[in-house]
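One chain comes next, on its own, written out as structure tokens in the form predicted on its own.
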Amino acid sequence: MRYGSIINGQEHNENIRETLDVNSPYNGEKVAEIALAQNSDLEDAVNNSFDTFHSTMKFMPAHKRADILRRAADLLEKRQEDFAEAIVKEAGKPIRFSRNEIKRSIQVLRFASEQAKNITGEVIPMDAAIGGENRMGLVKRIPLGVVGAITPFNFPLNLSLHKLAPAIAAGNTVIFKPAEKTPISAYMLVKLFQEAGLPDGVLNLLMGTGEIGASLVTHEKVHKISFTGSLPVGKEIMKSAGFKKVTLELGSNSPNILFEDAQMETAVTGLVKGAFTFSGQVCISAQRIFVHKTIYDQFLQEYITKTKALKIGDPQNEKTDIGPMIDEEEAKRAKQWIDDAVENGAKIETGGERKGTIISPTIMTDVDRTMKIIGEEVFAPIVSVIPFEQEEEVIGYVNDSKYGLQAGVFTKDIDRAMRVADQLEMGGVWINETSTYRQDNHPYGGVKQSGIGKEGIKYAVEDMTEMKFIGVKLDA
């Protein structure tokens, strides 16, 4: 099936358009093709979104926005399996994890529905200033206008809804540019919103490559860009966005620290899942595991054993734990990083093999900070296990990174846990939980080069509105 852009409710899917094949990451079979958006489509989408905001969305009451989001959640709940199967086809995500993504996506829509009715401002005490008597100050939160949402392949539904749902809840219109590798779920989502009663022009879909995304970033009628993706692209967006508001969810090399009193079974089980879910193609995937030397050997042995038990294969199979990476180029890149580390003294404890698009779950030791598998975002099923002795030592090692998205700390000592959490240069720290854990209602976003701004529905709504002050002189 060919998937094209959807602008003002109408599909742009003509045969004359340039197309791009979408292939299964697992077996390479063609599963779809997309009709690539042209510059004229971009102009149509932006102008339509701009006009629809001023004619429709700007005046839509909160309860109507909430109802649309609730209906969308109800429809998605009824069609969970259809969406899960689409994600398996286009992204190669194992079916169990695809289903979990749908469940989280339903939750995101429901959080957004609730938040749409709870966008509040504040009253400013004007008499706090000399001469402010008999005056009232109000602050309202108002929508920005047109939001550009540029989304990645790894959570094609959930991460898209982390942009679309709060934008709609806040009263904006949205231009949605999904990853070209995962267009099926994006198309299905836009059609679902139409069925839920979202007016035409509130959510416009642009199918295309990064080129059309770059044009979206620079367009003067777009008021905000929300992007999840790589650090290099994020840097380009920052350079070219101009006066727009920008939210960037970028890379990470997420650390997890196990002190000597860590609950071993909890840590081992959690970090197997945290490192290897969706072949490590997760922004907060556990990449660096720091283990106190007194428990290092025990942890490593148990970690290797549980990792070797993971089932590799067809993502359609209910028992599959590890499927393909998104394409063979990414798999080759990951394998090269493994080989480079070995050439420089690292040791493969298990895994390290590539078969087509599949990289076997890989645990590495004897690593150092100069290696890409430590310093860069590996975005593959590769994890390094590193011993440490002192608290100050491991904090310094963790913070010696350009990234700072999310970390995990395992200890029964609450004083130490809070002390370490305060010192880690991270946007988020989980205690006795892996770095890979995320709920859809907490503030999520990094520091340093891991990004700018926060997601999590309430916090995304704040980023997708602006404060407007209204002052009243009461004795006029």
Ligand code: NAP
Given for the second form:
Amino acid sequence: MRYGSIINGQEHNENIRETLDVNSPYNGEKVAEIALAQNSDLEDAVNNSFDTFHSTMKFMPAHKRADILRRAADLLEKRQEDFAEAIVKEAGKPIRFSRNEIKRSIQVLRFASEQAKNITGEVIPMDAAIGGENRMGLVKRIPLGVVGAITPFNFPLNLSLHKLAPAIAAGNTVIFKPAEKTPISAYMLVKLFQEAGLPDGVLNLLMGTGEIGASLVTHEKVHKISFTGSLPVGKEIMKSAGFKKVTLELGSNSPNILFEDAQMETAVTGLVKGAFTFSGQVCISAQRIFVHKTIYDQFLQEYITKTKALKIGDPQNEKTDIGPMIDEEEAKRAKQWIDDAVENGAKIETGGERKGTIISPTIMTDVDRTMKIIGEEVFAPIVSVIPFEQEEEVIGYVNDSKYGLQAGVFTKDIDRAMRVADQLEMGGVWINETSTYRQDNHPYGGVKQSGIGKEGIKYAVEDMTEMKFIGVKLDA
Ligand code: NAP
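Form predicted in complex with this ligand, following the form predicted on its own:
Zooming out: every chain and molecule, the one shown earlier first.
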């Protein structure tokens, strides 16, 4: 099937100049074709979103926005299997994990529906200033206008909803540019919103490559860009966005620290999942595991054993833990990084092989900070285990990175847990949980080059609204 842009409720998939094939990451079969948006489509989409904001969205009451989001959640709940299958097909994500993504997406819509009714303001104590006795001051939160949402392939539904749902809850219109590899779930999502009663033009879909994304970023009628994706693209967006708000949710080389009193079973089980879910193509995937030297041997042995038990294969299969990477180019890049590390003295404890798009789950040791598998975002099923002795030493190692998204710390000592959490340069720290765990209602986003701004419905709504001050002079 051919998937095109949807502008003002109308599909644009005929008379197009260029198309792009979408192939299954697992077996290479063509699963879809996208009709690439032209610059004229971008103009139409932006003008329509701008006009719809001024004609419709600005006047839509909160209870109506909440109802639409709740209906979208209900519809998604009914169609969860169709959406899960679409994600398996386009992204190669194993079915169990695809289903989990849909469950989270339903919750995101429900959180957004509730948030739409809870966008509150402030009363300013005007009499705090000399001469302010007869004045009253209010702060309201108002929508920004047109939000451009640019999303990655790895959680094609949930990470898109982390932008679309709060944008709608806040009363904005949205132009949605999904990843070119995952157009099917994006198209289905826009159709689902239509069915839920979202007026035409509130959510416009632009199907295309990074090129159309770049044009969206520079457009003057777009008031905000909310981007989730890689650091190089994030840097380009930051440079070219011009006079608009920007939220960037970027990459990481997430650390996890196991102190000598770590609960071993919790840590091992969690970190197998945390490093290898969706072949490590998760922004907060456990990439560096620091283990206190007194428990290093025990951890490594148990970790290797559990990793070897993972089932590799067809993402459609209910039992599959490890499926393909998004494409062969990415799998080759990952294999090259393993080989480079080995050439420089690293050891493969298990895995390290590539078969087409599949990289076997790989545990590395004897690594150092100069290796790409440590210093860069690996975004593949490759994890490194590193021994340490002192608390300050491990904090220094973790912080010596351009990234700072989320970390995991395993210890039963609450004083140490809080001390370490305070010192880690991260957007978020989990105690006795892996870096890879994310709940959809907590503030989420990185520091340093992992990003700017926060998501997690309530926080995204804050980022997608503006404060407006209204002052009253009484007894005038
Ligand atoms: P990507 O290559 O950066 O692409 C992300 C989106 O940006 C896609 O829609 C892409 O379009 C578009 N794009 C590409 N070039 C662009 C440009 N010059 N201007 C505007 N848009 C452009 O990322 P990805 O490979 O899909 O996703 C993996 C990355 O996302 C990883 O680095 C991962 O850490 C990060 N990520 C971060 C989070 C987080 O919350 N912090 C969550 C998930 C993923 P095309 O698909 O057409 O190229």
